[in-house]
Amino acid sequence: MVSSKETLKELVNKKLKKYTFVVASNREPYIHTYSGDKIICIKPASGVTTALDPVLRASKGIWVAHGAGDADKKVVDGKNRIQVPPDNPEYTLRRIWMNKAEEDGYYYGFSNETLWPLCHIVYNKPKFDETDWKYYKLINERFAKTVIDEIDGKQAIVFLQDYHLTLAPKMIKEANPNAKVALFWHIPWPNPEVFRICPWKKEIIEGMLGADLLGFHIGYHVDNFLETVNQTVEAQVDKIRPSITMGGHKTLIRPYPISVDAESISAEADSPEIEEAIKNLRHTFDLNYEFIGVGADRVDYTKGIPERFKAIDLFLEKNPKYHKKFVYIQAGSLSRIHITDYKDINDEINDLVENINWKYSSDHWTPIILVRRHFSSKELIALFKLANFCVVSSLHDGMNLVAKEYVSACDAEKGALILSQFTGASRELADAIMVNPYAPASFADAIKLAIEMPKEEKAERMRRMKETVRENNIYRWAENIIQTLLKI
């Protein structure tokens, strides 16, 4: 049986009644912001929110997160709580606050200038700053104390999210040994030689091993973590039944490939609203070309955006017959722009697009359309359905949900996925056209193959990928993690 929102709720109702269920993440599932003089509530796009919002609703649980909306403080009670969702309140959102220095040090500094480049092996040097580390410890302690306050000594399942909260598992477990604590790591875990340069590697690993369960996307990241622990701290490492025992406490280490709500995306892709959105996109961006490629990425140096533009340049150079018949639209918003490495990648992308379009443009045709703004989920689905192929060329990625979203939304008769072999998604989507983004010549050939592949082969490949994503969906991810925790 395919997992669904309903089967996940059924599991929660049957198995979690005696537990307080708590999720903690840097990003919140609902944001309150001003729209003119009014306060509105926004639900940001997030795969984690899609999976865990139904669990929180069914369990009447608690979500602890950083309140980042400009109206977030205006709507909470005296304990910084608010009931959500706003239209039908079913669980508690408990917000924590940070001043600018704390956010700069914890989030922009240690999380995204230290851990992010350290774990994504794309040759961007991490920054190791003592002040950032102090703020990171401070905010982890704030998260942990808030979770401890909410569970108040009761039986609880605490599900922590991502690299922002590596120190919190140990703090929570020491305060409440009866709590079942899980941490899911949403980015790659690097090999030991990379991680060993971190000055605070021991504290990070000891913090993570406070959890009862550590989840990664793929087995390769599990293996890397086990070997990193083996070389860093005194612990018993079991590679056969992946687990680590340190100080008498056992932590299970497991791969759980995250996914999307494939059936929901597929159903929306076939709706009249998406057909209307496709017409609007065609009109807005003049997408009346025979072959349309698409990419949808946050502007980040890990996503391989310059590499794909260089491949498009080479493709057009080698295949002039596609001039004026082909267009590639790159959608995505700017990210972390005041970090120097992000400014640099943005400048590089600007220069590449300008040069490639100048090189090939004629008669009002330019091969690359770069749109730096947030695309709504409807616009993205419309873009995916409109496109002949999608390019996901990450230089290193934990999973990459864009690949799975595209597979779920695209037209099975004409869609093709060009996928980096350095994504976690490449382990599941074996029928994609695999590329090494560092090899522009073969990358350019992959674009040609995506356009010229026989229709029958293209449809069969996409059918198999759609079935894979449908079966291994976001609800199965959440169910598997909860089932494992309940067995501990």
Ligand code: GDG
Given for the second form:
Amino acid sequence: MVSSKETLKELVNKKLKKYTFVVASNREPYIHTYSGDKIICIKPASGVTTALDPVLRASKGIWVAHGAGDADKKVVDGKNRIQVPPDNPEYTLRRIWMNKAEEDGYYYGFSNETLWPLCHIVYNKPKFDETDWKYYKLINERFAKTVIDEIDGKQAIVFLQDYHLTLAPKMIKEANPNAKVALFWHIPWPNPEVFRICPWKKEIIEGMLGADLLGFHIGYHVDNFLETVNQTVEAQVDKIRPSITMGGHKTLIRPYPISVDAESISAEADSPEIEEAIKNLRHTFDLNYEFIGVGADRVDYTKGIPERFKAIDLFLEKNPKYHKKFVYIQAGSLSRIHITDYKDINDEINDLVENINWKYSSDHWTPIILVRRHFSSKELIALFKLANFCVVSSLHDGMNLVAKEYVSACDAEKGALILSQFTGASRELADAIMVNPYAPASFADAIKLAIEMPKEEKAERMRRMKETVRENNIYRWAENIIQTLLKI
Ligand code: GDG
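Counterpart to the form predicted on its own, namely the form predicted together with this ligand:
Let us now look at the entire complex, which starts with that chain.
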């Protein structure tokens, strides 16, 4: 049976009723912000929210997160709580606050200038800064204390998200030995040679091993983690039924490939509104060419954006017959722009696009359209539906949801996916046109293949990938994690 929002809710209703279900993540599922002098509530699109929102609604749970919206403080009660969704309250969002120095050290510093480059092997040196580490510990403590306060001694399941919260599992478990604690790691876990340079590796591993369950996207990250632990702390590592026992406490280590709500994306892609959005996009960006390629990424140095532009350059150089017949549109929403490496990658992308467009443009045709803004999810689906191929060329990526969103939204008769072999998604989407983003010549050939592949083969590959994503959807991800936790 294919998992769905309904089967997930059923599982929660049947099995989770006696537990207080608490989620903690850096990012909140609902943000309050000013629009003029009115306060509005935004629901940022994210796979994790799609999966966990129904769990929290059905279990009347609590979500603890950093209140980052400029109007967040205005709407909470005396305990920093607000009932969400605001128009139909079903669960509690508990916000925690940080001042600028704390956010700088914990979020921009240790999370995104230390752990992010440390875990993504893309040759950006991580920064190891004592002050960042101090703030990271402080904010982990704040998260843990808030979770402990919400549990209030009750039977609880605590589901922590990502690399921002490595120290919290141990703190929560020590205060509440009966709580079942899981942490899901959304990014890659690198090999031990890479991780061993971290001066605080022991504290991080010990913090994580406070959890009862650690989830990674793929088996490869699980293996890397087991080996890292083996080399870092005194613990019993079982590689057959992956688990680690340290100081008498056992942590299961498992792969859970995250995914998307494939059915709702493909239903939306077939709706009349999307036809309308396609018309608008064609008009706005002059997308009236025979072959259209698309990419949608946060502007991040792990996503291989310059590499794909270099491949497009080479493709155009080798295949002049596609000049004025081909256009590539890149949606690139800016992120973490306070960090120098992110400013640098943004400048590099600008320069590259300008040079390539200058080299080839003629009459009214420019081969690359770079749109540096956030698209609405409807626009994004429309872009996927109208494109002949999508490029995901990450240098290293935990999973990559864009690949799965594209597969769900595209027209099976028309679409092709060019996918980096260094994404977690490449394990499941074996029918994609695989590329090594570091190899421009074969990458350029992959673009040609995406355009020229016989229609039947293209459709067959896409249908198989659509089936894979439909079956292994975001609800299955959540169900599998909950099922394992219940067995502990
Ligand atoms: C981390 C891991 C893992 C992008 N631009 C727009 C937009 N997006 C959306 C995409 C997609 C999401 O952002 C990006 O998700 P990814 O998975 O591709 O990448 P990260 O943000 O790096 O996420 C990654 C993920 O966590 C989940 O575990 O897969 O490996 O790095 O959903 O569609 N959405 C809209 N407008 C945009 O302009 N609406």
